[in-house]
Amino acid sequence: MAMKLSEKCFSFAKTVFFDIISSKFRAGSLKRSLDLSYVIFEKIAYNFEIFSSNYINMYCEIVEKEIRLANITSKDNVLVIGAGSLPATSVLIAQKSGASVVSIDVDKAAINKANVLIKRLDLSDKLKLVHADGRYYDFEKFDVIFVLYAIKQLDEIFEKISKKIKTDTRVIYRSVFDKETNTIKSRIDLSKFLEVKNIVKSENISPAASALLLKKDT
């Protein structure tokens, strides 16, 4: 009974945050409000173990699509920028692809909380959490880089990515999908930095979508 009640509560919260609130926002200043809603939802889910499990499972569909989109294998070194206190994407990449994952966040408290979860899931050998700023992190050793919701200073991060990644590095940028323009909503023009190759949309977390970005030919 308690399990079913918690699942109903989580489903209701998911509907409010993602299906109702998310669909109302546009790029720009309102998009930043949407980013904040994701962070708040994550922090709430972290404090309840059963919610945190549901939260991670909620991302399975989009992460599986991203893994196929970027052709991630166990041989890849993956960087996730924007770990958060409940690093669902990082956890799922490590579990589903077998890749070695480093996940960074500027929020030290979030990293400390996330480390507790990683130990509980017995993923410490595949997933490393680091307190770091994406603007100053070393990108050169990674085969795949994820840039997630609520990341600030996108211009600086993408400018550095475009200059420092290897020629065959795959970049996944997750944001929200604009049905009117059939594009990813972003506070920056992604094409300034990288080539947009393809987009996958989530059916489970509407209107989430991810773009595959590659280094431009020089």
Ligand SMILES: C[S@@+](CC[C@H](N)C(=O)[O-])C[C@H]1O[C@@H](n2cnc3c(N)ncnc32)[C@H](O)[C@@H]1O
The other form holds:
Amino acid sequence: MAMKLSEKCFSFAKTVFFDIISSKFRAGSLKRSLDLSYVIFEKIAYNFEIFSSNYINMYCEIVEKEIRLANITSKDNVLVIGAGSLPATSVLIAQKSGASVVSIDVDKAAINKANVLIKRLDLSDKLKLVHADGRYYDFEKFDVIFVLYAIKQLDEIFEKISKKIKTDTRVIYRSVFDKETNTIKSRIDLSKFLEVKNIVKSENISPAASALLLKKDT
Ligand SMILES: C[S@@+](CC[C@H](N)C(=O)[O-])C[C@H]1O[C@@H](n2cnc3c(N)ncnc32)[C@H](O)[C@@H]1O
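Structure of the form predicted in complex with the named molecule (previous: the form predicted alone):
Every component of the complex follows; first up is the chain already shown.
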């Protein structure tokens, strides 16, 4: 009974934040408004355990698709840029693939909150949270790099990624699906930096979609 009620509350909050608020913005600013909705939602939902677990569950479908897209296994070292206060993606990658995950965020308060959750989930061995800016992180030792939504200075980050990653590193970029062009919406021209290989769409958190990007042949 209590479970059903909390699920209903979460579903209501999700509708208010992601459907109603976001739809008030013009189509051109959809991506930015969605980015902001998620960051604010995480900061609030962090305080309520039942919201946190529903929030993490909401990401299951897209993360499972991303794991298959990038063929992530327990042997991989994964970097996630943009942990957030509720590091749902990082938690699910560690739990579902068994990979070792480092998740970074420029927001120190978000890292502190995320650390509490990781300890609660007993994931500290598999998932490390680091206060750092994606622009200055060392990409070389990672097999898979996730660049999530709401990441600032995207062009600088992709410029560095394209130069520093190993030839077989898989990069997953999560953003919004663009129905008109049948591809991923981005503030930057991704093909300038990496080769776009494939895309998966989320049904659960539509219009989210993720692209698999690989180093270009030189
Ligand atoms: C990417 S989302 C959070 C992802 C979500 N929690 C998940 O698990 O899918 C937003 C976070 O990215 C962080 N961020 C934005 N730009 C960044 C950058 N250049 N480097 C590191 N973190 C960044 C923000 O501080 C914010 O907390």
